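Only one chain comes next, encoded as C-alpha cells, the form predicted on its own.
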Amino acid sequence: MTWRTADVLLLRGGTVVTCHGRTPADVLVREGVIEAVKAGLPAPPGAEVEDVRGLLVTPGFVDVHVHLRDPGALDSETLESGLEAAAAGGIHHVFCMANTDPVNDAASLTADLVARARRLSPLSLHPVAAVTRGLRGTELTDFAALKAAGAGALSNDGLPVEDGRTLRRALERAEEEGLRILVHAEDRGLAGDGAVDARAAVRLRAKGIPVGAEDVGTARDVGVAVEARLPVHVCHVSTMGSVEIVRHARRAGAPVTAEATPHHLLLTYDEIPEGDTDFKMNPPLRSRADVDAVVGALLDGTITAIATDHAPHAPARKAAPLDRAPFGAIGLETSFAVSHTALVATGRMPLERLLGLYVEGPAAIAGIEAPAVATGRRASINLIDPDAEWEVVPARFRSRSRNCPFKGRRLRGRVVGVVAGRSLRRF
C-alpha cells in the first residue's frame, strides 16, 4: 500500500498514549497540522474518517542509529527501501550512519541524502556524518558546514575514534556546532577478528571477543567526555561493564547518553544457532546477565533511548562462514515489536514508558523537538495494535535485506499505521 494524502485527516475511536499516559480521543488533522485532540471531534466537512478504535494512537519514533547503505552497496538497501521500512516500524526520524561507500564526509554528501529524502518519503532523515574523513580516526571533517547541509549528528559507527586526543578536539568541535557524537565504544585490538562473545566461541565454532573490548572502548570514551566536561553519547551498551561505566558518569552528572538495541534485549549468546550469521552483530549477542543489566539501565534511567542499529546485509554477503561474514542484523520493522514483547508484555515495563524511549529519550539525545500528539504541532503519529501476535518473516519485510535474528519468532505488539504530515498509511 502507497502513501494516501488527506487534507483533513480525523482519527475516530483511538486511545492517545504518551509518555505521560493515556486518554481516549479523537484527532483532527488539517494541512499536516494537528488541529484538535479530544473525545467525539465532528468530521469536519470532506475529511477523511480514519476509524482507530481498539487502536492506540502514540507520537512517532525517532531513532538515532540506522544504517542505510546507500550509496555504495544498493543490493543490501537504499534509501527508499530503508525509509519503507522505517515507514512499517512506526519510525518518523531517522538518523542513518555515515560508514557509506563513499563515506558521508561531505557537506555535498550530506545534503544530497536529505534531497532524495525529501522526494522520496513525508519521513524525516537527519545524515549522521562522519567524525574524522573516511571514518579513518585522524582528521576531523568539517562540523559547520556539515551541520548546514543538514546533518543531524557526528559518528564514526562501526568503528571507534581510537586516537583520544581526536576524540576529544571532535567533542570540543561538535559542542561549539550543535552536534553530539555518537561513539563506536570498542578497543579494536581487544576485539580482534573476533565474531561472537568469547564465551561462546568455542560452540559456535567461531573467534571470539572478549566482554573487555567494550568496557575497555566505554571507559576510554566516556573519560575523555567525562574529563572534558562534554556530552558523548554511547552507542549500542550490551555488557554490564559498559551500563556500569554510563550509570557512575551520569550519577555524577556528566552529559553522557547510552542506546540499547532490542536484540540485546530479548537475545543472548545461548541462543545463536552454529553458522547463523544473521545472529552476528557488534557488539555481539551477550549473556543473561548482561541483557539484564542493560534492561535494569533502561528501567533506573542509565538508558535513555532504544535504537535499532538497523545493519543490512544482502543474502549474498551474508552467506559465508561466521567468522567472515559482515556483522549487523535488520531492525527497524520489528524494533516495537521485540522491545514490547521483551518489556511490556512481560510487565518489567508500562507502555507509557517505553514510548518515552522511542520518542522523548533519543530526541533529547539528537537535539530536536520530540514528536507530539498535540495542537499546533505537525503530525507525526503511529497507529499500535498493542495486542497483536504476529510472526516475524523476513521475506515480507520492505527492507532489501533478510538478516534478522527474529525470524519465526512470534512478537506481540505492532505499528499497523502511521500519519506523517498530511500524509497517511496503513499496514
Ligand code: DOR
Contents of the next structure:
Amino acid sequence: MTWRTADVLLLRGGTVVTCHGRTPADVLVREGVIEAVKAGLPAPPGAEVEDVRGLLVTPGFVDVHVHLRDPGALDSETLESGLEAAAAGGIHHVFCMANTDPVNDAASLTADLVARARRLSPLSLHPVAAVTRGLRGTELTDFAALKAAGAGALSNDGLPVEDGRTLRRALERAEEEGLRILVHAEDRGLAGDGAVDARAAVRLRAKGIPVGAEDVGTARDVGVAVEARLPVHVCHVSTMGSVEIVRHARRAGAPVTAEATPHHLLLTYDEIPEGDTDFKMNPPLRSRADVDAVVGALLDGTITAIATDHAPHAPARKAAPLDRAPFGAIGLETSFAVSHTALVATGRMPLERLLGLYVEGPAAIAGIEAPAVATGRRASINLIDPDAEWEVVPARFRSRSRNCPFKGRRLRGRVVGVVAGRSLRRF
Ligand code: DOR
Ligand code: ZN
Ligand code: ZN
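Could the form predicted in complex with the named molecule be given as well, to go with the form predicted on its own?
So here's everything in the complex, that chain up top.
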C-alpha cells in the first residue's frame, strides 16, 4: 500500500503524546497543516475521518544516521526503498550518510538526492555530505555549496576523519556554515581488519576489534572539539569508555552530543550466532556492561538521540564468512519497537522520554525544527500501538536488504500509521 492523500483529515479518538505528557485529543489536519488538537472535534464537511482509538498520536521521528545505497549499490537499498522503510518506522526526517558510490562530496550529488526524494515521498531527506573529498585525506569539501544544495550535516561516517588537524579545520568551517559534524570515532589502526568485539573473537572464530579502537577515536574527536570549543556529534556510542568521555565533556559544558543505536541497546556479543553476518556491524556488539552503560547514558541525558545506523547490505553481499562480510545492520523498520521493548516495556524509561530521543534530541543535533503535534505546524505525525506484540520477519520489510539482527524476535510497540503533510498511510 502506498500513500493516500486527504485535504482534510481528522484523527479521531487517540491520545496525543509528546515528550511533555499525554492527553486524549483529536487532531484536525487541513491541507497538510495541523488546524486543531482538541478532544471531541466535530468532523468538517468532506473530512476523511481516521479512527485512531487505542493509538498514541506522536510527533514524527528524526533519524540522524541512515545509510541508503543510492547511488552505487541499488541491490542493497534505493532512495525509494529506503524512504519506504523509513515510513514504516515512523521516521519523517532521514539523514542519509555520504559513503555511497560515488561519495556524496559535491553539491550536485546532494541536490540530486534532495530532488529525487521530493518526488518519491512526503518524508524529508537530508543528505549528510562528506567532510573530505572521497572520504579521504585532508581536502575539505565545499561546505557552503553543500549546505546551499540541501546538505543537513557533514560526516565521513563509515570512516573516521583521518587526522585530528583536518577535523579541527572541518569543525571551524562547519561552524561558519551552521552545519553539524557527525563523527564515526574510531582508531583505524587499532581496529585493523577485525570483525567482532575482541572479547567475542575466539568464540566466533573471527578477528577481534579492541574496545580501544572506539575509545581512542572518541577521545581524539571529543578532545579536538573541546579544545576548539566547537560542537561535535559522536555517532553510535557503544562502549563504557566512550560514554564516560562524552559524559565528562558535557559535564564540563562542552557542546558535545552523542547518539546510540537500537542494536547497541538490546544486543550483546553473546547473542551473536556463530557465523551470522547480520550481527556484524561497526562498532560491533559489546558486553552486557557496555550495554548497561549506553542505557545509563540515555537515562541521565549524556546521550540525547537514538539513531539507527541503518546499514543495508543485500543478502548476496552478506553471504560471506564473518571476517569478510561488510559491516552493517538494517534498523529503520524496527528502531522504535526495539527501543520501546528495551526501555519502556521494561519500565526503565517512560514513553515520553523515549519520544524525546526520537524527536527533540536528534532535531536539536541536526538543527532542524522538531516535529510537534501542535496547531499551525505541518503534519508530521505517527500513530503508535504501544501494546502491539509482533515478530520481526525481515522478509516482510520494505528495505531491499534483510540483514536484521532482530529477526525472529518478539517486540512490543509498533508504528501503525504515519501522516506527513497531506499524505497518510496505515501499516
Ligand atoms: O556497521 C556499519 N555500517 N558501520 C559503518 O561504519 C559503516 C556502515 C555501512 O556503511 O555499512
Ligand atoms: Zn559509523
Ligand atoms: Zn553509519
